Structures are given as C-alpha cells and as structure tokens.
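One chain comes next, on its own, written as structure tokens: the form predicted on its own.
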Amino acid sequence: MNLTIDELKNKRLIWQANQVSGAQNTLPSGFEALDAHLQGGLPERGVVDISTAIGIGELRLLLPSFVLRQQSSEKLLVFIAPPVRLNGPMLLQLGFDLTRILIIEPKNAKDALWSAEQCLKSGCCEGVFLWHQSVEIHQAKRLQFAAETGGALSIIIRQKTHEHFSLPVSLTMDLAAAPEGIDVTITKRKGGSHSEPFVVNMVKAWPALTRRLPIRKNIPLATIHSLTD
C-alpha cells in the first residue's frame, strides 16, 4: 500500500519548497559563469549540497570563494573526512593562511556529522567542507540551522548514486568533468530556480589541468570515403 503525503512528511522522506524560503546574500565564487547563474555567487551562509565524482576539480571550483571570505575574517576553514590528502601547496597558491586550516578525520560517519554541526554553530568557522555519502533530510536540516546560527557556509560533497536525493539546503549542484573545466547543473537554489547544464571554464585559472577543445574543421566528403573504404 502506498504511503500518503502526510506519512511521507512524518517520516521525513520528502520536504516542501516553503521549508527553505527567501533569497539570501551571496559572495563571489571566483568564476564569472558560476556567479552569473547563481545571481552573485555562493551563499554567504547555509549549506551547499554537491553531487560529483571525486577528483574532477570540485575543490578548485569551490575554494576561491573561501579565500575571499578568509581575507575578511579570522575564522577557520574546516575539512571533515576528506577522501584524499589535501594539497598544502595548492592551498597556499590560492591564498589561504594554513594556520587557519583545520582538518578533522573522524572515526565514523556519525562523528563526521557531529563535528560538522559543532563547527558550524560555534561561530569560529568561515566554512566547513564535509564529505559524507548518507546525509538524511533531518540531518541536513540540523546542518542548515547550525550554519545559519554560526554564520558559516557548509559544503557537503557526495558521490553520485542512483539513490541520490535532494536535501532541504540553500543550494544543490551536480558537477561533471568537462575538457575545459567543470560542467555544472544547479538543481535547486534558495530563492531561485534550477539551471540547464553549463560549463565553468577553468583554462585560465588552471591551464595545466584542462585542455582546450580542438577547432573542428569541415572534412571533405572524399576524405571520409577514403577512411571507410
């Protein structure tokens, strides 16, 4: 027998758009294309849910915004349960003060969520990156509340799965690798709408990690025939 809408709400298996309402302040991301689609940049506070494969350049897309935030405050930037060792020279190159970088390696997923919530609501952190595959709706609500209370921005990074569901947070984006950068789809935005996929070009910022698409030329029909004969 199918569950009714009320039963689904009570089990916190669905959420309503009016549970997360109202526009919010933004800060530049460092990439014009992303800022244009987000109407200013990443949220100043709250939670951003990122669905992505690991290692496609997702941190290089998200970190520049936190450089700007760190320059105007004395707060920490926290990384919780990163799947790989963070690149210190890359953080320095971006402009971070490494004395205000905190890395937490929790024993389990429960401790990771607890650590994220404590950091967010402490008021001592500018941003919190959390790698966590199984965040539930009620947990996302707690993180959202903690981030708004502490004036921080949390980035939840989850690998894409067939069961990937939307969380009641400030912003949700799907990322995919692209030759010239990262393909971005905004699937939900507080006070805004979703987007069609678009490419954030990172050739200028990271030329060694991207490649320009070759210029396509018209191939004579005779050449095509000779290749297939």
Second form
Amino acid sequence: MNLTIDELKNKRLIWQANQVSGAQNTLPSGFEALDAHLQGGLPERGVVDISTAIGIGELRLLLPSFVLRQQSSEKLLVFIAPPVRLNGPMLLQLGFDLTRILIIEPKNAKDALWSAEQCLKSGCCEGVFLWHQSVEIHQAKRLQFAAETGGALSIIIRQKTHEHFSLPVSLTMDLAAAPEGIDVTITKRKGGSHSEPFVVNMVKAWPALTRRLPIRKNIPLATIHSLTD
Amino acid sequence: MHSLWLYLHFPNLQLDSYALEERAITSPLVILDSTNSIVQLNQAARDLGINIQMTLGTAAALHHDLQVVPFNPKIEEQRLSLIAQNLYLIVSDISFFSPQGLLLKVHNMLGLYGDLNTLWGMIRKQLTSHHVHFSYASGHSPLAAKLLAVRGWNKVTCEHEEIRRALKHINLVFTDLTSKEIGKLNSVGIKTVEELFSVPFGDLAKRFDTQVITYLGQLRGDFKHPVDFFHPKEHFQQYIELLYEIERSDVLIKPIQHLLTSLENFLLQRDELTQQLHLTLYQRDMPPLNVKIGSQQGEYRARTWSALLTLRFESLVLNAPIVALQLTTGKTFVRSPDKQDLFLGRQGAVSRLQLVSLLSAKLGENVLFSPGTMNDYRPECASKYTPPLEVNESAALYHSSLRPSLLLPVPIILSEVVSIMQGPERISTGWWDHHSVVRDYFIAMSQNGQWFWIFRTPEKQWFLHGIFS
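Okay, that was the form predicted on its own. Show me the form predicted in complex with the partner chain next.
What follows is the whole complex; the chain from before opens it.
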C-alpha cells in the first residue's frame, strides 16, 4: 500500500469506508435539504468545520438546530470570539433562552481555544460556536476529543483562505452565497461521502433575506396598516 | 454538679505556625522577645543545647547558623483565635484566658457528651489537626486548671481531691502572683501552694493585700471568677507569615494550600459555602496585592479553590517578594444539596456555574457575557451584554421586525456597494436622553451575497450597523 496513505491513515486524516461502523447520531438541522444530504442532520456531538464568508446566512443555517437542542436540554450554548457583537433581540426572536447563552470574548486566540476545550468537555454545554481563523490539526483533534467527552457539538467558523485545508473533524462544509438561500458543499463527513454543492432554500424561513428572482408574483397593492388594523 | 474547667496551654504558638515550612523544622530556629532572650525554640535548636531564657549571644555561640525570628504576639493571637473557633464546635464556653492559653468550661457540657473522657477525646482530636504543641489540665477553678496546665500536668479528671493533691507541690513561682508578693510569702515560710492553702484566710488577710487574697480564693474555688466568653466570627480569616520570602507565584501555592485546607474545615464544619475568596499577598516594601477569586456556585473544597487559584496565578505578576499571606472569605451561606435529575442521563462533571468560575479565573474580568435585551427601539440600546448567566427577565420587545444576528456596537460608514432589498424602517426616538436617533434602516445585499443592515441619516449619510449572518 502506498506509504503516504498509510501515514495519513495513522494520523486519522482519512477514513476507509469499512472502518466506519454505522452512521453517527444526528439531530435535525431545521432544513430538510441539509438533513437529506447529511442523512439525518448535524452530528449530535463532535466538531463541524465551516468555511464561509461572513453575512451570507451561515448562522441562519446553523442556529435553528441549536434552538431545537436548547428546548430539549438544560445545557448552555456558548459563542466564543464572535467577529461582531451578537444581537440579543435576534437571538430572542429565534427562540433562544438568553440566560442559557454564554458569550466569551477572549483576549487572544490561545485563550479562545482553551475556553472552547473547557466548555466542550465540561458536559454542561450542548454547543460551542468558535470563530477562529487558524485552528491546527492537533488542536482540532483536541476539540473533537473534548466534544465527544462532554457530549457537545462544536462549530468552528473560519473564513475561506487560499491555503485552506480541512480539519480531521466530524463534518466539514463549505458555504457560499446563493440568491434563494445558501449554497452548501459537504467536503468531508465521517461515515459518509462528500457531496456536490446543493442549495438550502431559505425562502420560507427568511423571506426578507432571500431573492425570489425567477417567478414574478402579483405584487399586491400597498396596504395601509393604520387603516386595516 | 461541681464546677470543672479545662485549660489548654500553648507554649509554642508562633513556632508551630512556622512548622508549615519544611526548613523551619530541619534547621535550628529560635524566637526572641524584646529583651533578646529566647522564648521559643524548635527541636533542632534544643538538640544543640540551646534553652529557653538563654540570651541570643550565648545561643549564637553554640551554633553559628541560627535562624532568629522576633516574637510577634499578633501571630499567636490569630492562631489562638483559630483554635478557639474550631473548639467552639465542641465546647460552647471558651475564653481567651491568657495570650497563650484557652479556658474551657466543661461541667455544663458533660450532660451532652456523657462523660469527661469522651469530651476530652473530641477536644484532643480537634487539637491534633492543628499541629500545635500543648499541655492541658482540668481544675475545679479556672486558675487551678491554668496553674496545672502551665506546669504540664496533662491530666483530665473530675476528682477535685486529685486536683488538689496535684496543686499542693507546685512552687509559688509558677503562680500568677507578682514576684514581690511571692518574696513576701517566702519570707514567712510559705513556698508552695500547699503551705498557702494551710494558712487560714483571716490570718492572710491581715498581712497581705487583696490581690493575694483574691488569687488564693479564686485558686481554691471559694471566690467566683468572672470569665468573658468568646463568640465565634462568621467569616473565615487567617494570616500566615512566611519565614522565607517567596518570589514565584507557583511556589506560593504551597503555603496557600494550608490556608485553603483550614478554610475547607471551617466551612465544612458549618456546612457552608462561599462564593468569593480574598487573598492578600503582603509584598516587601510594596503595597499589599489583593487577589479576588470567585466561584459562582459557592464552594468549600480546597482542591477546587486551589485549581482556580492556580489558573489565576498564571496571569499574576509579583513585583516584590511575598512576606505574608492572608485569606478571608466573602459572604458565606448554608449549602443546599445539589439537585440532580436522575432521568436526565449523562451528567456533566461540572455545573454551569462552575464552568463560568473556571473560565473567569483564567480569562479575567469583562470577558464573559450573556446576551440581553432592553425595551428600546434603538438597536444599540435594545441589545446589551449582561454578566454571565444572570437570571434577569428579558424585557419583552415592542416590535417583531427582522433584526440582524450580528450588530456593530457603533455603526460604521458604509464603504461597500450594496443593493437595497427591503426598507425603509424608520427609527426616530431617544430625544429625551441625549442619544437621539433618526435613521431609516434598510436591508441590503452586497455584490458578494452578504446581507447587511444599513441606515441613512437625515444628512444622507449611509452607515453599516448589522450583519444578517
């Protein structure tokens, strides 16, 4: 067998189809198209590596799953080093219980990784969002191990760069902007295969944040609320 | 029931408080009073032939490398009060009878413990945990117990006859009488307590002043001896002076460990928890350094506190060597049992509040938040960060318009080419509190497909305020 492949296998950077014993537990993401491609939904625990631009709907894609998780458990949801302040009213609108959300703004990237690991392995967090540009392979492995210990799901959000490599984690996805929602490419999945890019349609969930280009509906006449209400 | 008192005499309190440090045991160490004579010394010094009351000159002649520490009554006082606090859990009436001794009223406790030996067993066990040298004695009066304990009788009995017999042979030198009074008594042939007891009261009263009579009466138990009893403090406070200065924070953990252990005992015995510790590090030639460490959930275990402190010390810079330490607790409260759900399945190793304490110990202040909402139309006021996991009722929102998930704390000038997708939503409010806002908000999309929340001011300036992430 090829030496390089052996090496990669030892480092657990590649899997063989026969190594994987059954699919991992998943929880619904809230979007049918995504659930179908992931054969069930986002992993119940582990690390998901997302590479995306900011503001194309990445949180809108991922947060509904955590709303569902928060409703079924008493655990915390943690946001570490968000690029911009999170907006409380929006989280409330989505259906989150704000008293079970923790936001950490660490002073440096090292502290961010440390806090992510602590939160993941604590067993009292169900999800950890980590915005981090340069997670290395050994760090990703530690996070994956911590997440499996504590039964949590960690989402690492990274900006797309040229020297982008995928991390040895449960699921790796590439997100891109699409008019009617968001364009998802599953680049790597533990116990599954990669996918061709597909579009998650958000027209129903976020009518104001999608473009319904092709079909021109009959636009109703403007209603004056003060009169009709 | 006749009265019975127990006296505990601690001759080496200051020396014993140094015993936490290993070097204080192995190398000869003496404690000097203000007249330069030795008042306390350790075994290593005793082995060299040094004795109590020896002057520093003589002692130094016997050994060239002698560790000398001045006598500090403050240390002894604090140590004694700590012992009293712990004994209070066994005996209700404790008095600081002298700087080196504690007086315990025993006879009213016998009903609770059954007999004297059981009670003494409990007291003894408590004292052993303090690692101090002590001698003890019971007595029919406070002064009798004290006299016997100072002489090292080391016996606990409720037989008054036996106590009187033991008292008889004690020389008057060891009593609390002044040397002048003892001289006077000696000159009439009274040298021991027995001889003093044999003289009728009336005869003594003619020759000697009231002080001698009072002492004698109180020693015999004929006169009432008023005693002030101690009331325990509600807070834990302990101070230790380091024999050797410490310059590195990782070494500092070791003496702190002892403080934490006695804190653990203090809280455990009261079944209490504390949320905050104040550690004061006294630096040489510098103002003391205050370290606050919190545990949201409340904690008593030394192990947990020391883990939090170790994290805190990682970021602590010592400017000068540390000469002394003091540990105090903030508010303490009674522990309520942990409520754990049997049916929740896998329980985490730490609770949410423990996690928050752990994170804030390492990351420092102003790093942890929970999102909050305020009832305000101005977006930057409607969203605010609150202290972590504080249960405050989220204010109901007036409106249910679409809001971005990421909000810039301060809007920035829009520098990108965008196309407006929806809007406007006019927000014109805040004229009453010097932060008036007149803005037309739009949802816009950039050429890369990013969704922004932008607004236009009446001056036709465009700003970016949020991102629909």
